[in-house]
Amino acid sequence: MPALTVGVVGASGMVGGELLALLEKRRFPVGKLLPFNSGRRESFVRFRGKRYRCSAPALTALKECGLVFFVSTDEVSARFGKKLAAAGTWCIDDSSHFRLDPSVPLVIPEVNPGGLDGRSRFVAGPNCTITGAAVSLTRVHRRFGIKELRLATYQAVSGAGKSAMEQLRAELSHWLKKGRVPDLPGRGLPHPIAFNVFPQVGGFDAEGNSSEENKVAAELRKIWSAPGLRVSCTAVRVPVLRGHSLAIWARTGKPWTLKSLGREIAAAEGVEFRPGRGDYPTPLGEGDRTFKVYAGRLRRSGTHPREFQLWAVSDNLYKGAAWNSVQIAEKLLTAGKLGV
């Protein structure tokens, strides 16, 4: 495999760390490294036992690279992404700033792989929130159809970063110390989430649909090639470190049995199935690092014949985020795209 000049645009961050961690613990080919933070301030990252000074993202460093993973801001990919591809380079984008653009491929490897034909060097990676109905449902969605997708989502609190991650354990130590939850000043996240859970991630708009909710529905239509799929979502926050879970109501369009839904769900790629009614999967066993999506409680609706209820849950920094950029660079390498 070619050694290969790897640049990693938010390596100080969350995601960016658990990145680095992947692609050392995958073997991934990197023969030189380039770390990039937004140069506000002095930080360090560790990669293959070596200590790497982190400098602000600049064109002509970032051009150095054959490969640019970018876990920032959309400010920085919107700046940067396809100017860099255009040069040559590839870019796998976590950032949400492409997602729908209709030139930018939006890749699931286990979902829509063909996404990586190579007439793009800048590939997006979805929305954390939606792997988990996108993977463990996707082979029922080619067999069945799926016409209709209903979720709530339960939301860990490390989607929202490092910030809301230790509001939630200085939320907790408060409680142990004082007996109640304080209000925070400058906390990150819209309430106090110790204890609490509250239906809004990110702001909202004139309809009333939060952020989230509407990235849910449009990057599952566009992964999916469904432009006609109609889906309602309520996106809650919850107090969970890791791992976000989603509570499913899909109808489709051809009729099935319970037990060939579970036979495809339990085909997908990437997924463990748990028919089990008390085996489900939740956040604090399968959340934390873990590569699949977790699927159980599938059983019928009591609202329609063709409808049923799944119960998913994946790590939103793994599969999600920093574990999906290195399985679609994986492929890349395989295809020998990379480094040509």
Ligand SMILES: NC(=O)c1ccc[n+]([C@@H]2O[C@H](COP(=O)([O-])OP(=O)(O)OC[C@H]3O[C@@H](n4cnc5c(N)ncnc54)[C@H](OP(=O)(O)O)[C@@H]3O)[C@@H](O)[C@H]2O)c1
Second form
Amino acid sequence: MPALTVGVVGASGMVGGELLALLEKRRFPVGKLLPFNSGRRESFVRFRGKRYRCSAPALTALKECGLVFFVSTDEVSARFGKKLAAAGTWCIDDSSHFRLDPSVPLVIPEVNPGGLDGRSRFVAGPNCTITGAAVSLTRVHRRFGIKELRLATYQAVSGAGKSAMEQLRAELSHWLKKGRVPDLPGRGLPHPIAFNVFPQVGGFDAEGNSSEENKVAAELRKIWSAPGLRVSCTAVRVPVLRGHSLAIWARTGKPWTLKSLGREIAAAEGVEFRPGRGDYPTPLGEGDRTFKVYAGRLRRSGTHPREFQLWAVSDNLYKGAAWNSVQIAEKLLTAGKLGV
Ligand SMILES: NC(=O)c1ccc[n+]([C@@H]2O[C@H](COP(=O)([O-])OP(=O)(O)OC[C@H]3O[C@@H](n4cnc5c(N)ncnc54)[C@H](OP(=O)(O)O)[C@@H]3O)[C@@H](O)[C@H]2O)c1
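Can you return the structure of this protein in the form predicted in complex with the ligand rather than the form predicted alone?
Shown next: the complete complex, the earlier chain at its head.
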């Protein structure tokens, strides 16, 4: 069997670390691994018991690979992604740079695997926040036609990368020693996050929406091929290390019963539905190194006869990023598209 050379750009980051662990755990046929970081610091990663030094990415080295995972920054994906795919390398990108590009499929394997037909060797994975809504509600959308979606998100700090996790840990450790939350110099998040929440994930546009709120709306419309879907979102950062939660209000075109909605959610691929009243998922319980989207608290909303509410939790680093990418790679492998 020919060996597959696999590149991971951003191997030293949060998503990169999870991706390497998943490739190992899933016994993905990596013949040779090329791990890349920014080159601004010395970083080592471990894969199958071997220690690798990361280096800065260059097109010549990337072209050695049959498959490259981009888990670094928008700028890096923009610089190399399309050139590499045009040269024949399969690229799976977790950055947001190409997600809305009409020539790039934006794929959640449980929802729209058709994007992996090979017409584009560059495939994007979605924002970690919408996965919970897209995976849990796809069947409901297909059967009852979701017209409007309102979301309040409760997003873990790991969604903002390694430095945000370090910020929360450092603030908590300072609080334990000194009894107050410090305002650390050079913090990456817009406010201290320990014992705090703030309605800002990314920068704001002229309308007052954050970049995360805009991504959620635009990416969901693309994934569901539903340009007319109305989405309204408030994205909130919370002092959780891992696991994004969503409070969802969805209004459909067709009428439903709670029983029929529950059946569709429970039957959705990649979803664990918790119908019990107090049996709802939490980030600590279900959002840490888990592969599924967990949903519960399904109920009628008080505002419209065709509107219901749902609570969903998923691991932003697994289903929201690394696992979604590995699932895409496994589908390409099974379809014989990776040449191994
Ligand atoms: N975190 C999530 O939940 C999540 C979910 C979905 C998508 N994503 C996306 O996944 C990507 C990685 O996120 P993350 O949370 O893992 O971030 P992170 O923890 O901050 O890691 C960033 C990685 O990118 C590398 N990097 C930075 N600048 C680079 C450059 N110029 N050239 C090559 N490598 C560079 C870093 O290397 P150094 O160690 O040398 O700095 C590090 O390995 C981002 O595009 C993010 O939007 C993240």
